[in-house]
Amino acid sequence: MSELRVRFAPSPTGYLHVGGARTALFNWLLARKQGGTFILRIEDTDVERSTQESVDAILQGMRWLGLDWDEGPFYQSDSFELYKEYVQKLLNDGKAYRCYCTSGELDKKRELAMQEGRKPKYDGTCRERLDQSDAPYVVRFRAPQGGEVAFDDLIKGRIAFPAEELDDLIIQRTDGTPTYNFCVVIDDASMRITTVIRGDDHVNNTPRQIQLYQALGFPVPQFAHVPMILGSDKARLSKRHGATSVIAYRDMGFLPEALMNYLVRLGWSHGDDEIFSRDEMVQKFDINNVGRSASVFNTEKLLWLNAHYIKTGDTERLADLLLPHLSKREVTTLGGPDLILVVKTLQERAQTLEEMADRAVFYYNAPQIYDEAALAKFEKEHLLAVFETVAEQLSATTAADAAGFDALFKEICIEKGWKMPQVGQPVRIALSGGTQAPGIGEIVATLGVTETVSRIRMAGVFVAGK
């Protein structure tokens, strides 16, 4: 194994979006090209926000997706003894200092260092101060001054920032509390992270975290910055440009490996390949080859691949993977015909899990109306012609399988000199309601001889009380 240590730290304040997911993927596969480490950790130092319903969520989109995990999760609130005695340490160092400025006295700082055309940073009142008063106080991080704080981004390049830039950091709050950068670096150092891949939003994070590495001795992970991701107006990916979550596009009928693949190719590239199989994405990636612009998020891109997982899936997977979405369409498969063979029948046309079960309720509730626009393309004597010619010839056969059944359709359009539209067509809307469906011989092949001989009675009926 080697010695690459990477995270995913969300936050549990709500579902797991898929800018996060692509983040985890990037990290789950440095760790497994690599041999290295892969770790969870959940930041929920956000009392008020942090929810147990949200953690769920991300763990439920983790393992959905397939991101497993080797450590972990932990929990950032499980630390806040660590975080309070390096706070003290930082104190005693003199590397860290008690700030009693109000909340008023910070915006009117702020304010007059607007006016005067200067960064908005904290003015540095309380750095020197030394007596220590009863009054609320935060704990401030005693910045470096002078000189810049620069560091090489495996995405971006080298990335620097003059050190006046940077203010004095506030490490714990009037109450007690750590901040989310104090967390970070204490939790990253701790769990001996070495290469930290996370959004770009984090980037100005990191100059103020490389101090504190600095300040507490640990050593500096490399870091990779990676572009957001936008939707199609261009903007932030959010919920206006449709779903955002992982769980959402489970529900919506995605397949994990259709949305996996998807993810890793939005900033990634390896040549004008599309397609990865999982082993293939852990064999090519390189986080080298992550581009530095933003990826535009598109949702028909997302289809295509996720047909072609679809098309190219196995049967029997795929029918587990169904049920929920019949469920949801109050469906029972129970008694009705074999449900891999009708998903043999759909899973070439379809795109999504939700599209394959709006076309497979045919197969288990008969048609209780019919497409009349389309039966009165036909005359009334033509379709009760079909109907009786059809029902009578498919009593009477052997055929056994699709292309027995398609044969016997062929033969009864050269006996009556009918062309296949004119059979194929009513007997479709006949068997499930509609015109869009499987091959004849799929159909009837699937549904099984009694069953297509009854319900082309039955539409025969209905025709003939028109």
The other form holds:
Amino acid sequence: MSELRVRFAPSPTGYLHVGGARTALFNWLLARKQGGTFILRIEDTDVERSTQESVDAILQGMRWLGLDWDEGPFYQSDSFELYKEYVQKLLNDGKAYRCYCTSGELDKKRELAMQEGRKPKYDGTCRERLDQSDAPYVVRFRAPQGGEVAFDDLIKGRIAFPAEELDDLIIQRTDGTPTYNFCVVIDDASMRITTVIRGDDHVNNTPRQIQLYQALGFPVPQFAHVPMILGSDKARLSKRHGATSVIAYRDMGFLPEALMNYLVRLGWSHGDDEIFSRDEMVQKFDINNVGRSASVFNTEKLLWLNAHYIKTGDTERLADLLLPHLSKREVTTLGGPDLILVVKTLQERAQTLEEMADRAVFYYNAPQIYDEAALAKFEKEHLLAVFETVAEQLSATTAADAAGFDALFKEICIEKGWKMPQVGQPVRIALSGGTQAPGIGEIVATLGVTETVSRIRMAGVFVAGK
Ligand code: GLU
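Right, and the form predicted together with glutamic acid (GLU) of this protein, after the form predicted alone?
Expanding to the full complex; the earlier chain stays at the top.
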């Protein structure tokens, strides 16, 4: 094990967002690559907005993606005592102070600053105050003044903030609860985090956190701020652009490896490579190669990757993953063809498991209606002749696999002087109800001769009655 310790620290105020998942993925990859430790920490200090449901949704999303953590989940809400101790330590060391300014007073000061064209910043009224009355107070960090706070971000390069821009941060509210930036520092320090990889919406928090590390005598970790994910209109990716929840992608029929592959390439590249297995990602990932600019979420590319993983996926696993999508359609595979065989006939062309499920339905439910427009392209006499001939020949054949059935259909064409589509299309409609279906030999081999013949006869009855 290396010394590297990273963490993913979601706030449980909603599901696992694809942006959060990418941050988690980058952390996980670095840990796995360097033999480090990946920690999961739930930042639930915002009691009002944090829910158990969100925690569950986040864990579910991470498990589905296979982002396994080595330590945790730790909950910030379990550490209130620890935070209090450190607030006290800063108070004792004179590095924090009680501030009795009321919100009304602070509002006035803020307004005045704005009117005078100054940055609204706490003016330090209580910094040097000596009396410690029992009136309500917050605890403020005595931010060091002068100079600048700078850090070398692993993604964004050097970032510096003049210290005078940094406020005397409130670290404990009037009700005694610690504030967000303070908890993050105490946690990252006590969990001995060496590299903080997080969204770049936290860049502005970093100098304040660095000052706190220094005041507490903790080593300052390295930082890597990951650029945002944008929608096609270059605005921050949100529901407006489509699904943003990891689990929604699962439900839409995406494979976890496709989403992982898509997310790793969102902002990171390795030459012209597009396809990365989990192992390859781990081997090749380098946080220094994550781009500085925001990336645009491209559903087409995600679909392309998903199609690739479906096409090349293990059929038995795909069959398992397909089951919930079939249940959603109230399809039971009991008594029908082997689902693995069904998957084999569909995996070449399906972009998602939802699409595959749509196309698999006919194998288990004989068509109730037929695509009449497609049927109308053929003469009634022709249709009846095709159904009759095919049903007869199939009942008598010894062919038993897709190639054998395809050969039989060819023979029928030669014998009757029909072209392949003149037989293939009507039979496809008879078997599946429509024209979108796999190769005819494949369908027959999968459905079995008995079921095929019965469906063809049913279609014959339908056409005869027209
Ligand atoms: N809890 C923060 C968030 O969900 C992450 C904070 C951090 O990574 O430092 O945005």
